[in-house]
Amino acid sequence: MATDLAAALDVALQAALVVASGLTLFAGYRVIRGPTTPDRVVALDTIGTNVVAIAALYSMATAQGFFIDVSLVLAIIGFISTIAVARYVTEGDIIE
């Protein structure tokens, strides 16, 4: 029974990795095509969130805790960069 659960978890993790990767590609298309700058900013934020999810899923699939640290750092960098770009788009300057 334990091997059945492990196999089901492995299949679920692999499926989640495929879905998150596909959604990242779709968001990449939105970054390229636009049509407006706020759309591109939201798509970049979505890509950052998906990369964090991919790192966490990969960490769970391979049982390597290092990738959890990587996902936390990516989340922090993504948040700071989203705030900086949003301020630049709305105010035209990042630092007052």
Second form
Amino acid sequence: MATDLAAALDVALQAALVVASGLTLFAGYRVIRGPTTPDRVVALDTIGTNVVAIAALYSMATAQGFFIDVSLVLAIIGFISTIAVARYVTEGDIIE
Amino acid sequence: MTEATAATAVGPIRAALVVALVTVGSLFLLVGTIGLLRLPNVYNRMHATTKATTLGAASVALAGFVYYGPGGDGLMSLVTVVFLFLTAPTGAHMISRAAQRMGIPFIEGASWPGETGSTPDEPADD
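I would like to compare: after the form predicted on its own, may I see the structure of the form predicted together with the partner chain?
The complete assembly is shown below, putting the previous chain first.
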């Protein structure tokens, strides 16, 4: 029973890794083809979110805890870059 | 595939919880990316992807908290959940305000609520 659940956990983690990686690839379509700049920013933000999820999933799939730190730092960098681009578009500069 | 050594440290109940949370999280990520590709406008796309961030990625991070237990890496996962819940609405609000200031038009039939003359001429789906 426990080994069944362990095998199911492995399968679920690998499948979620495949799904998240494919979604990151598809979000690149919106980055390239997006008609406006905010479209591209939203798509890049989505890619950042997917990579946060990929880092957390990889941390669980390989039982290496420090990838959780990678996930948190990527989330922080994604938020800062989103704010920077939004300020650059509206105000013209980021730090006045 | 040789490095897939998960579930050596977690019991059956925690393994089942992690499986459920990871499944829910990847489903929300899937829905968010489909919305990003299929919806017609930047505001509608943001509507989809913000839910993918708050529910999908936060669910996966919560699975990390269940996997590692309280303290150490599990606590870091919990911090990630709180951070995503705080920053995803803020970032989406900033981008949508920037898009509106750039003059990107709303979809036909949509307008600000409460302004005079804000009622659209006909329903958007007619």
